[in-house]
Structure formats: structure tokens, C-alpha cells
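Okay, so here's just one chain, in C-alpha cells, the form predicted alone.
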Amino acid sequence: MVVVGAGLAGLACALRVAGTGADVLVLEAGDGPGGRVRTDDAGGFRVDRGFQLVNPAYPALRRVLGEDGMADLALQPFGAGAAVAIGGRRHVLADPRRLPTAALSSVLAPLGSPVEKAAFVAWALGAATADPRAVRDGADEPLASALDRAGVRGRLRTGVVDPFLAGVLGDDEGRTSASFARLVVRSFVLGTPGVPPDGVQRLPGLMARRLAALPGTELRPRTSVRAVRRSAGGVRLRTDDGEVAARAVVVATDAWTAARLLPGLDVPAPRGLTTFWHEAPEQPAARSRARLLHLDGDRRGPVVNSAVMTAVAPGYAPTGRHLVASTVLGADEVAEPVVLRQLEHVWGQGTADWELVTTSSVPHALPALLPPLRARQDPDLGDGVYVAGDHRDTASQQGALTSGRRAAGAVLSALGLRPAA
């Protein structure tokens, strides 16, 4: 079998198939595994390709890595809450179960009325306690209308809920599937996201090393696939290095590459994100807020969130230096001075002496999942061709991993092999 793409979906697929003893070749256009889940070196700073978190509550993550792999991932958790800038002050809203010291400040913060706060808590807890299959397969609507119906309105909505979800969904218009948003909120309630100590690339790196240890496997980087052609007795791939033949091929790329390789494939529109990475000369947040996501409750600019990465994982920067990641929606150019002016408000200090490390612009960061949610799409396109990726499930690491494993199951069934657990 051949897998096109060594992102999370492709690696998850390859691992499951190779676990049965079948031969697997993974073709990757980039210089290594990971897809978007990569970390680059920028003058000694560890810079992910956009602000990314890993949530240990994702069931597929533990299923793919196992307990030993989760331990090797060594997630460094963010704080279970957010610091919201309103006027000249920053207010902490947090999960009292995991950050009890912030319970009183969360209640007293001038971010919506008690009724609005109670409505949001009820909506979030409802998402956390609902059967995820029922959420995934049930009635759907745009997120904005779902929040309206739940009574999540006012200052809490505009200053906290909307910017937080905008950073996660890549959407500040509330058009995203409410079912998908509820699944996202469920994962945040059930788990505390974090980052590996040396960047998110550790996740696909662990998967690739596990794959390399299995007999009959090969991951071939810097190999772009130009065309996928069905033929008698199998599938043929045209690459820069010649043709490759296989009984089955899984296209596990991003949605738009998959659409190019598989004409007629229905894919969602892309959503872009841009992250500005700055070095701050001093830690910009008080110790109690250092590991929290910071939001602009006054919405004074394009930044939807900002975080001190080195407060969570010091290995993101050389010893004693401070790396701040700030994200805006879209991949269009945003002037850095605009971002820095807003960050002065977010962090409550001047940013004139902050140095830009780099900018991560990802035009195809996320597929736009509009209602109705179409999760668990059939990977089998017929004639030995299969497709996987977060665009075939949910726009998340959970969706990518699950889709890859689902495609592997379909391939193994077609080849008459016993699927691995």
C-alpha cells in the first residue's frame, strides 16, 4: 500500500496498516513528516507552523501513541483558563476544578452578567457531558445561532467566547458548525491542552519513529505526487522520480492537494491563520497569568489570542529568553505595528522593544466546517483509491488521526487483512 502524505492522518493510516505486517510506502512532499504539525528553528527559537496545541483528551491520540508514547510526548500544559484584557486591567476566567485559585476572580470579573456567565457554563457543560456521537450525528446549525439560543450573549460573548473560539476555529463570523464547536469545547473541558517541550513536531516525530521500527515500511521525503491514476489491477502514481504502482493508495494530504490529485473530490473552503512570534525582553505577564491564553476583551485589533510559549515550555527559546505567539485570522498581510499596538493593551505593557522572530502564515490552516457537520466521511473512492484527512472528519488533530485510522481499516478490509485494534 502507498500513503500520500506524512501528516497526522497519513502516519496514523500507515501505522495501522503496517501493524498487520503489510508493506507500506509513505510519500511526503516535504523534507520530513508532520504536514502542518511541524516546528522550525528560528535563530535558536522553536517556532511551530502557527500556534498549535495538543489536547490529551483526544481519544485517538492515546490510541495511536499508547501510554508509553503519551509519556514520551511529555506535554507541558497551559493553564486551564484565559486572561482577558478589559480597559486597563486583565481579568482571569478559569475552570475552577483545575485552577481553584481563580474561582472568585472568574465570578467577579466584569465580563458579562451572572445570567450570561451561567448560560455559558450550562452550554459548555452540556457539550462536555453529551454523547459525542449524538453531537456529531445530530441536528446542526451555525455556531452564532446556537449561542444565541443558549443565551450566551453580551460582553462575555463578544469579549471572551467569540475571540477564543475564533482562534480555534479560524472563524469570527459564527458560521462554523455548532456541532463541531461543541466537540471542540468538550475537548477543552475534559483535557488541558499543552505543547511538547521542543515543539509540536514531536508528535509526528514519535509516530514516524514507530513506523520506521515496523518491517516493510518506508517513509520517502521530498517526493511530490503529481497524479493518481487508476489502472487495471491497481493504482499508479506519477512522482518527480517516476511511477509507483500499488494495490491501494490512500491520499492523506490537506484538502486542497487532495482535490488536485483526485478531480471531483468535494472539499471545504480553506481558512487561514497567521502567527506573529516575538521575543519580549522580559516576561510580559504576572506569574499567576503567565501560562494562560490572553485575549483582548475590547477587540481593539486583529489579534484573537496571544500566549507566552516559554512560560509553558521553556525549551521554545534559548535559556532566559521569552517567546510570545500572537495569532490573527487569515493569511493576508497584517502590519506588525498594528499587532504590537494591540499587544500593548493585551499584556498591559509597552512592546516597542519586542523583536519579531518570524511570522507563520498558513493559508490552508483549517478546512471550514459549515453545518451540517459531515464527520466520518467514507474514505473509499473505489478502484483502490482512498482519502483521509481532517477535512474528512473534524478540523482537528483528533479528526486527522481518526480519519487516517478509518482509511486504514477500509484498506485492510478490501485487501482481506485483519485490522489492528
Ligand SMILES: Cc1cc2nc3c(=O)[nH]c(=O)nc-3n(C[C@H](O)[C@H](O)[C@H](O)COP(=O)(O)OP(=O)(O)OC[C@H]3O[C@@H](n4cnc5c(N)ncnc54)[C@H](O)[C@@H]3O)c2cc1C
The other form holds:
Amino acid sequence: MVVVGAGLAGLACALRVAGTGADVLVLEAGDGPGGRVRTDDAGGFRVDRGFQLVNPAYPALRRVLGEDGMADLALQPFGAGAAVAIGGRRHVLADPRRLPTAALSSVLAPLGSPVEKAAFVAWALGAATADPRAVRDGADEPLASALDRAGVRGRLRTGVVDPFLAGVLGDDEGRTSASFARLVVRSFVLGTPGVPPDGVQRLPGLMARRLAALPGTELRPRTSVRAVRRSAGGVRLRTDDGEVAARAVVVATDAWTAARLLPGLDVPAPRGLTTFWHEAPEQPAARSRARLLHLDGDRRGPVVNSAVMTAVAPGYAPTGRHLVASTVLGADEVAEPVVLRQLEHVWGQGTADWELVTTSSVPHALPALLPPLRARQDPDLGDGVYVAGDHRDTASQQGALTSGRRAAGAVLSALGLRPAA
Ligand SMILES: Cc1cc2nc3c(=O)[nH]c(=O)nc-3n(C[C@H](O)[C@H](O)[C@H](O)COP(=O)(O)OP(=O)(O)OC[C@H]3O[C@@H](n4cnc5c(N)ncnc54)[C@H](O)[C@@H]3O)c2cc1C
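Could you give the coordinates for the form predicted together with the ligand, as opposed to the form predicted alone above?
Every chain and every other molecule in the complex is listed next, the one we just looked at coming first.
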């Protein structure tokens, strides 16, 4: 069979099918595997194509990598909480189970009334403890109205919850599915996200290496599929290098390419994200807060979060140097001086001598997931054509991996083969 696209969905699909001994050819338009999970070298700095975290609580991650693979991924965890700049000070809001030393400061931080804080804790714990299947299949509404109804209001909402979720969902209008947001919050409560020591690309890199070790597999980079045509006895793909025929084809591209190749699929609105990567001459935060995500509780500019990558994973920079990733929503050009000015407030120090390493602008970072959530969409489009990707599940690495595995399961049962796991 043929998989179109070597992002997380395509790789997860290929691995599962190839695990049965079936031949798998993966056609990838880019110069290597990973899709949206890629890392570049920028003058010795490791720069992901947009600030991105990997959450070890994603069930699909462990399912795909196994314990050995999780060890190879070697996730370097962020701190379990956030530092929020309000006025001239930074306050730590932390998960007291994982960062007990910050529990008191979380309670005392001037970030909303005790009632608002209690409402948020109840909402987050409700998300963490609910059965994910019930969340996925239950009633849904826009996130903003769900938070209103739960009593999550005031400064905690505008200064912490909104910017934090905006950075994760790519949406600061609260239009995203509340059910999806609850699944995301669940994964943050259950696991501490991190990054591999040398960039997020290690994740697809490990998957591609495993695939290459299986007999009968090939990953062909720089091969863009231009058209998918159903024909008697199989499916034909037109590529830049000619035609490829297969009994089954899984289109595991981004949503927008999939809709071009397979007319009739939904075309979600794209959510863009832009990350500014700066070198700071000194570590910009005290040791105790350096591994925390930093937020601007006063919302003085477009930055939704900022993090010292090298405090979490020193391998992101040459020895002794400091790399900071700061993300804004959208992919429209934002002037760097505006970002640096806001970062002075976020980090509580001058940024005039920070050097821009590079900017990663991703206009189609995430498909908008509006209510009602339709996770677990059927991959089988008939006549040997299947579709996978984050747009068929949830807009996340977890959604991409699960969707790829689901498509593999559908292919295997159609071909009369049994999945290995
Ligand atoms: C900046 C940013 C931050 C993110 N942060 C997080 C995060 O913190 N946590 C999280 O869980 N998720 C995050 N995500 C989302 C996550 O990265 C994606 O949901 C996931 O990687 C999607 O994987 P995919 O395989 O569905 O699609 P993709 O990664 O888009 O893979 C599709 C592949 O298909 C290839 N392709 C496209 N067209 C063709 C063609 N015609 N022929 C052949 N190949 C083709 C592409 O080159 C690509 O390799 C983030 C994404 C971005 C961009």
C-alpha cells in the first residue's frame, strides 16, 4: 500500500501496516519525514518549525513508540506551571502536586479572586478526571461559553487561561470546541510536556528509523502527489516522477492538501502560529522559574507565551548560550521590536541586546476545531482510498498519531491482514 505524507499520521499508519509484513511505500513532498514536527539548524541553534511541546501523557505516543522509544525520545520536561507577568512582577502558578514549593505563591498570586481560582481548579480537574470517551462524544459548545458557565472569569481568565489556551489552540476568541480544550487540559494535568534534547524532530525521526528497519518499506522524499484516481483494481497516484499504483492508498497530508486531492472533504479554517527565536546574552529568568512557560497576564502585546528552551533542553543552543522561543498567534507579519518590548515585561529585564536567530511562521499550523468535536472520523472513503491526519481526529500530535493508526487498522482489515498491535 501507499501512504501520501510522512507526518506523524502517515508514519504511524505506515509503521502499523508494515508491522504485519505488508509492503509500504511512503511518498513525501518535503525533503524528509516529520511534516509539521521538524527542526532546523540555525547557526548552531536547534529551531523547531514553531514552538511545540510533546506530552508524554498522549496515549498514542506510548502506543507508537513503546517504552524503548519513549526512552529514546528522552523528553526534557518543562516546569509544571506558568510564570505570569502582572504589573512589574512575575507570579508562579503551579500544579501543587508536581511543584509543591510554588503552591503558596499560586494561592496568593493576584490573579483573580479565590472564587475564580476555585472555579478554574474545578474546571481543570473536571477535565482531567472525566472519561475521555465521554468528553469526545458528549455535548459540546465554544470554549468561551463553557468557561463562562463554569465561572472561570476575571483576571485569571484574561491573564492566564485565555493566553495559555490561545497558544495551544491557536485561537484567542474562544471559538474552539470546549470538548477538545478539555482533552488538551487533561493531557496537561496528567503529564508534563517537554521537548527532546535536540528538537521535536527526534519524534518523527525515531518513527522513520523504525520504519526503515522493517522489510518491504520505502520512504521516498521530494515526491509530491498531484492527483489520486480510483481505477479498476486499485488506486493510481500521479506524482512528479510518474504514476504509482496500489491496492490501498492512505492520504495522510494536512487537511487542505487532502481536500484538494480528495474533493468532498471538509476544508477547516487554518490557525496560524509564529515563533520568534531569540538569543539572550544571559539566562533571562531565575533558576527556580527558568523552566516555566512565561505568560503576559497584562496582555500588553501579541505574544501569547515565551520559554527559555535552553533551560529545559540545553542542546537547543551551543554550550553556554541561551535560546528563547516566543509565540504569537497568526502568520501575519508582526514587527520584532513590538515583540521585544512585550518580552521586557514578560521577563522583567531589558531585551534590547537580544539577537533574533530566526522566525518560524506557519500559516496552516492547526485546523480549527469548532464544536461539535468530530474526533475519530472514519478513514475509509471507499474503493481503496483512506484519509488520515490531525484534521480527522484532534488538532494535535495525539490526534495525528491516532488517526494514522486508525487508518492502518481500516486498511489491514480490508486487505484481510491482522494488525500486530
Ligand atoms: C507551530 C506549531 C505548534 C504546534 N504545537 C503543538 C503542541 O504543542 N502539541 C501538539 O500536540 N500539537 C502541536 N501542533 C500540531 C501538530 O504538530 C500537528 O497536529 C501534527 O504534527 C499533524 O500531523 P499530520 O501527520 O496530521 O500532518 P502533517 O504534519 O502536516 O504531515 C503531512 C505530511 O504530508 C506531506 N504532504 C503534503 N502534501 C503532499 C503531497 N501532495 N504529496 C506528498 N506529501 C505531501 C507534508 O509535507 C507533510 O510531511 C503544533 C503545530 C505547529 C505547526
